[in-house]
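Only one chain is included here, represented as structure tokens and corresponding to the form predicted alone.
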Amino acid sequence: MNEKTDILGRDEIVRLVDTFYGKVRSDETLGFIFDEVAAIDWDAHLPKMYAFWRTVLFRDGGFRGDPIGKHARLVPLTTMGREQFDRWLELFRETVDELFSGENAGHIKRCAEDMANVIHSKINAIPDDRLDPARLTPEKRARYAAYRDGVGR
């Protein structure tokens, strides 16, 4: 059996991002939303997901666009409840545990963690919680502020 390897390089994303929408297509709570509410055009989307992960994980990317109204234009469409995202985040962190480990592996489980709460939370107008600035953990803290004073992770 193969180490698993951490996340390197557009090689890497490319074969998260393929096996996530694999999971994702045949997932009986998301895959209709992407199939058939959203109808995705999988050869125009998979390359820019491609993208907007290694502008997350690496910052060269490329990804211009708006994630946030993509999903909005759905809410009179189908459900895009908790349930959703967290079913999305569930099969997200089980494909890179399933592929990966490492540092960067880790660290795009939390974005995507960040991601999919700020998501739900705007397109649902729905005040989250978890991102209340009183109420952030020291981990989280740190993380923001290097986010901010352009460190990175």
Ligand code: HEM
Given for the second form:
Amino acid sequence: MNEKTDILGRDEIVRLVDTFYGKVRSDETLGFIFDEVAAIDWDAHLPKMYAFWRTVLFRDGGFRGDPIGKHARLVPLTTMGREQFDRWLELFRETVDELFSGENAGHIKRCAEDMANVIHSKINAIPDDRLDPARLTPEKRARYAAYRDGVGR
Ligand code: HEM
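Now show me the form predicted together with this ligand, since the one above was the form predicted alone.
So here's everything in the complex, that chain up top.
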């Protein structure tokens, strides 16, 4: 039997990102946003996303970027609403579950959900009271503090 391992380091991140964006590119809701609207260079985007997820999970990817700004630029060009983010998350969760299982696999899905909510509400200027610090559980507060201290600096 082919036991699934957890996401343990660089190799698994590469596999996850490559498989995920393979699905995204052929997805009816999302593919054209990457290939036609943004017309991104995949040879540059994929390594950037390896760095991003390594930074989130292991703090060793050295990601520097502007995810909010990059997604905000798409808003006047195409719909970047709940439907698009929900589809993105569906494909992301599906890919993680297909390939991996374990603590980091769970963690990366929760990180993706949090970031999708943040990006979605920021770029559409939607007040999201789930992000009100007064409403956060202690677990979430600790997790957000870890992003603040470790990611995107
Ligand atoms: C509707 C869903 C989404 C779409 C259509 C989308 C599309 C894109 C596109 C087209 C770019 C390239 C922008 C550019 O280089 O100009 C990009 C970059 C990026 N995306 Fe997304 N994205 C989505 C959701 C997400 C989510 C939920 C995350 C995080 C969990 C994420 C993380 C990133 C990151 C880290 C970059 C690189 C930003 C940078 O270069 O600073 N995306 N995305």
